[in-house]
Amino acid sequence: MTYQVYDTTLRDGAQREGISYSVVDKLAVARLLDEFGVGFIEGGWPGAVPKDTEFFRRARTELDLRHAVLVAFGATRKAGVAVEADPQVRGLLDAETPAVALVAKSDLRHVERALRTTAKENLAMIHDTVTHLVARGRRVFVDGEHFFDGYRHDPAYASAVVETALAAGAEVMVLCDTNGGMLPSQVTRAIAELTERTGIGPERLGIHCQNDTACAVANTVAAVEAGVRHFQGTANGYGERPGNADLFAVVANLQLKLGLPVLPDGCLEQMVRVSHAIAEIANIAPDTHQAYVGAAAFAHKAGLHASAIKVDPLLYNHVDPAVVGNDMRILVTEMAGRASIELKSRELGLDLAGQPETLSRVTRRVKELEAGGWSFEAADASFELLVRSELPDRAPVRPFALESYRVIVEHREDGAVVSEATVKIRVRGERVIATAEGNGPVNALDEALRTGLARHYPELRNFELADYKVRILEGSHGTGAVTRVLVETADQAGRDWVTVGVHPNVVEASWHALVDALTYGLDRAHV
């Protein structure tokens, strides 16, 4: 059995405060932890959750998946309830997805206090399920709710809730910490006297840690070098309460520092990106400090440092920074990152590898742009304009010049708001005038700026505004601060495409992204 790579960032990872993806931005973060390499994509929970349902309905023929498996997760039959008869299991099934992960109590004082069961009907529920689900082809993960509480409170039950679930045919029992108490020595004695007392291998067992006391990763780390293959984690270790483990943490030091094969060749070097545009999806500042991929994550200080740096990186840098698609900077200047814009350019389609020329400019100009609050992250449309706006033979076609915009917001007395927006454009030679109105300055704007394209470019009535998502720039405060503007634009074939905007006033920020994402659009409708 190979290493698992297990992510619940779509599931566990959407409970922490302030995150809330819609079916569109789940869709996108599946794509972004496939091409990472994981091998399991826990995409939610069907029937549960109407938008999870909408997901998993939408993946089938959206997502087209090269390493991941996508699994829809769930409980076991409620008691009493036989298990046909369980709507919520029924609900997994509805998914279609080739695995499915169940929780189940693992911890006797959950399954009497909260279950208000008895320990043999728990057990019963987990038989059930799994036979049902496997019998139906489905693969099968069991995540033991509260395992390591729950053994060292009543390591008899505990273990019979293990030995239950694999003899059913679960093919990972996952042991969970999901008070997150637990220390890397308390995680590594707990799975061997597991293993002896069950005779169970622990390449057929999984974990699964919360961060409560910090050590998420560390306990994570622990259990592989015990045996276990499966492992669980969510980007930036997103979840509620502190979080879950760090899956991009976990999967580096597991590579890096114990040599293990965890993902495909390749992979790795897509850390960064993969991190960063799952943040602005997710519309949380990435962390600076966060280990492998934050940007000070390599950053080192003048002095003894940058003299020794000069010898060789390697004395003041734990790994090469490349290795996770990363760049070292010494004091606030940046080096290196040309290779990660030559990749990702190849990756829309534009080879900057024989052009140093062009990539250094495209590398000055993105850093540029970066020190003044710019993410190309999560906006790849934008980030393929700015490429081809420096290749002559690729170079977009702007569809208008803009000569003024407007915009008014009126508060009336009976409390209505009212907002209109002109705009004076030239397109295809002809000054264009369009006034309309909207439910906010933005909404007029991209309503106004449409009204003037729309007999030039009838297209446009294909594009709709499916998202947008303003943040304050860490570090600017108040109501001068300079705001990032995200817009996902989508059309009638199901394509969707993200532009940023960076300014002060965040009108401005958002025609930046509005135009953009219009000019991309059309763009694109021409090829």
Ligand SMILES: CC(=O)SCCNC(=O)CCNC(=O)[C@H](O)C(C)(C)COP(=O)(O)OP(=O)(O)OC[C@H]1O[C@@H](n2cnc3c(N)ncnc32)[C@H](O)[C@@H]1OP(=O)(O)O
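Residue numbers count along the first chain shown, from 1. Since we're looking at a predicted model, the values are computed, not measured. Between two forms, the rigid core is the largest collection of C-alphas that superpose within 1.5 Å. First, how it differs from the form predicted together with the ligand.
- In the core-superposed comparison between these two forms, the C-alpha atom of residue 112 has shifted by less than 2 angstroms.
- Relative to the superposed core, residue 61 undergoes a C-alpha shift smaller than 2 Å between these two forms.
- If you fit the rigid core between these two forms, you'll see the Cα of residue 139 move by less than 2 angstroms.
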Second form
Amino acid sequence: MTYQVYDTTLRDGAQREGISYSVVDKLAVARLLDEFGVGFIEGGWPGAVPKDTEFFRRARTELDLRHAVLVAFGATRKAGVAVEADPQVRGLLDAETPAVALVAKSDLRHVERALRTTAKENLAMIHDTVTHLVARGRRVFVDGEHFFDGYRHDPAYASAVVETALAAGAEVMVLCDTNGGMLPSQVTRAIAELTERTGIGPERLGIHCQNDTACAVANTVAAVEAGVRHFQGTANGYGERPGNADLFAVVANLQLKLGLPVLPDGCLEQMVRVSHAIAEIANIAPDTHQAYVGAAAFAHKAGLHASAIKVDPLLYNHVDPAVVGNDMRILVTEMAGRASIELKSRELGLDLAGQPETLSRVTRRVKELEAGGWSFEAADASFELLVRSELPDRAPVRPFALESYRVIVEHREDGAVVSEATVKIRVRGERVIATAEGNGPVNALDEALRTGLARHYPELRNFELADYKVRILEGSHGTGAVTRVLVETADQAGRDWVTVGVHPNVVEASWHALVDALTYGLDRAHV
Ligand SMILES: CC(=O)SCCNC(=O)CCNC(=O)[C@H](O)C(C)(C)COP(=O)(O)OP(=O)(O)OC[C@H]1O[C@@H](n2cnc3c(N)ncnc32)[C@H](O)[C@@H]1OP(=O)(O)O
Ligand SMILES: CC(=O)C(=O)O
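Taking the form predicted alone as the starting point, write out the structure of the form predicted together with the ligand.
Following is the full complex, with the preceding chain placed first.
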């Protein structure tokens, strides 16, 4: 049994507020979708959107698709216009794609009020446009716009639209939940009724669901379970309003839960890479919590989960993350138990399996620190230093000892605000005093510390502060507010690491995070 995985990221997905692909972007997205193994890529509406016209022109020479067939999207001919004379239909042919998708009204209310034509003329528009395109060698899919609402309002008319399209030669009639208001049981029922009423098998039908009830993925899966073989969706669920069915979740559900062979072999594990690459091109931050592909899709925080995962990761994962190209992660927080610490340490290359006392000590320390506002969840490097400071043979080498530091902020007469820091440290037996200016107190402190260390640790030149985040945490249990600072540092090899510092004073909190950052980076540079 074959399934048609039909992607509309470049047409319906591009209708999402905030997305504006260039032609080059569209070509890049098409290549990624092809690598993911979709069967059809709906590239846009040629003739209506100039960039889409250009996309199809360039696609002819610049796209070499291995799995996918390119589809041009458009509408049925206009009411009262001969199909040969309709420039929009001409534009579809000029795109020179092997397949065309036509949006057609299947809700009589839309025919009468939006198209302002008759029930009969709408059926003629569908018939004429499909036969015209089929006669010119195109595979034709018809998207029955508002099918489910239309079927509820007037089942006989919505059924006539389906029959007309298929009789005219459409390969598949796609039932669209255009307003996205359906629930899975309603989709299942409508498909059962339609097939019974018309005698048309569900294998001639397709499904296209918007996500306005947050049921687009479930509705799509329900339709496939009802026998539909052609299903549409978009990368990451991009689309108008709350979006479309997320094709990644749909495909993974069908393949992994229902055992349906929807993608070519070897493609499913490309999912995370393709999802994130498309998000990058769309200029939308990947959703950390997106099912299957999000960075947190297989991240475990609860200590009890980790203790079972230690026995078998599948006890707390619904699938093996590797099958979709994802990884499991253990988060270390106040909710950690010894198993979480053991697994996280193993992730970092530290084997604590035979060291129950060390595990208990680290767990206790993490809980105490987290209660005081520290957060190791995003600060793996500080966590690693903490664990290693409990391991005599792996303890990190501290590059210096602090005697004191001082920071001043000067508001000058001319309005300039200058920060200046002085650090007094001991480095390899030598007392060093270094001073630097910066555009803020933390920057000045960072510069002064690096200046002081530079002669002994020239490799510091390769590190740069990539991100700096400050959060004020409300005081609790009668304590005052504290400040948490997260520092992300990167080196020239493209590695980065995050450290954390916490203190009521923001400069001191930053100091802790900076010292951990340099300690971790230097330690790693010397391993
Ligand atoms: C459910 C969906 O998401 S379908 C995809 C929708 N995508 C888009 O609309 C994006 C691209 N759209 C466009 O660039 C423009 O809307 C165009 C070029 C298609 C049309 O632009 P205009 O000619 O200025 O018309 P406008 O957008 O105001 O109205 C749409 C016209 O198409 C007609 N129309 C709407 N649906 C259909 C249909 N299924 N079949 C035939 N004609 C249709 C309308 O009756 C209206 O005709 P009229 O101008 O004679 O009143
Ligand atoms: C065709 C389409 O995108 C819809 O009806 O939602």
